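The form predicted alone is given below as one chain in structure tokens.
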Amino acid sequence: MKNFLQDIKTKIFADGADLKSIIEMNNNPLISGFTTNPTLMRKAGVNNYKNFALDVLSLINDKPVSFEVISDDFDEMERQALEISSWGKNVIVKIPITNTKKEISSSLVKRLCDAGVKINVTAVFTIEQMMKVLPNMSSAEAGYISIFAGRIADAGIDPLPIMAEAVEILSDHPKIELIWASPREVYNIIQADQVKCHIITATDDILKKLNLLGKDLSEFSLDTVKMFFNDAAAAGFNIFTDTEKYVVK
């Protein structure tokens, strides 16, 4: 895995919710940040938001940690994000890029940068959007806009050349980073290193897979071949009649 991923230049953050996966993430060398949202909160269990983030910060406190505001008015975003973003100095607060309402979050995302948070656009489907907002990050001394590369590729739309023409207009935003949200398989980090993208997120279940980078296909398939046999002896199946029997071995 180390030989595999030594070459690539994205920086991988854990996306999750779940405080034991956190920490064996955080001893993790691969994994450069982390990051969660109300959903995985709400998945994992978490009942107390500030108890939960605290336990998180008392455990990393040397790489950014995402949190994210949970009101759908722009004068109360701004309330929790100067709350949250004191949290410690590696908090980043994500901003959603409109509330429920559509309305977009640029003046609120200026107000804040201005005032020295930093700042996670989160739940950027276009360029459009990311061009709406990034004008108001100038003033950041450090910043991210979160594209979510995996459920644009759920609409049936390519994200390749999105995440390429966004990391094209960061270019003259050294203080921004991008970040390749939502990805779906392993070969999203491929992609992502690929067209230069700063940041992609993962979680568990894609962290749990990044040891078969670069595994031997025909070993890949005799690995396959013996789970399905292993598995069909473990549960007893038997396709023929009792009398002709064939017994898995």
Ligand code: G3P
The other form holds:
Amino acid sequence: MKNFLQDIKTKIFADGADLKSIIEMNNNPLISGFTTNPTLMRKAGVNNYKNFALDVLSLINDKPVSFEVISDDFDEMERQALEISSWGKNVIVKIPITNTKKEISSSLVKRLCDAGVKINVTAVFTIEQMMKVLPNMSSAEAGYISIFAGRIADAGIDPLPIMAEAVEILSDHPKIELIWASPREVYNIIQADQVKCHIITATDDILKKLNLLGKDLSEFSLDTVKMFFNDAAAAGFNIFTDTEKYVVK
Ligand code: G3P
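May I ask for the structure of the form predicted in complex with SN-glycerol-3-phosphate now, the form predicted alone having been displayed?
The complete assembly is shown below, putting the previous chain first.
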């Protein structure tokens, strides 16, 4: 079986909020960072933001971990960002590209970068948005821009040219890395690598399928046929009895 992963240069960050799986992923050499967001935290049943974050950071202190601000007001976001960033030297603060009023976060991005806070500008969907914040990240020692490739694809638009263009633009900004966020399938890792995207995030469901990379397709087909056969048997389906009750009269 061809080992796809050994040739992949794109770093993989685990995206989630389940502590058990974060612990597991911290032991996985393929994972070099972590991201989460308020939606994933809510889904995972987190009820105390700070305690959760400190728990994560007590386990992971040598890989970047992104936590997001939760205000809609830029001054309050700044206050939160400074607090979140004080929780650990490996903390990256996620700043949404706009607030809910569609006001761009570029001034806040500049203030935080100037203050030495490492940020991850999140929920970016277009190159135009990226170009509005990028000049304000020039003082950053390290920074990230997360383009939501999967959501772009959900909108029926191919994210690949957008990601390729973003990588090209960032070649003039060596301290800023592009994150392929919201992936939808394992193949996105290959695509991210093809366009030389620096990082891709992956949720648990994608991480669980990494072992399929390079799998022989005829073997995969056979496994699929076996799955149908085994599930039919386990369900006790029978084509030839009790059919009458399904006949539409
Ligand atoms: O890190 C961003 C990611 O969690 C969003 O994913 O699946 O909600 O588009 P999704």
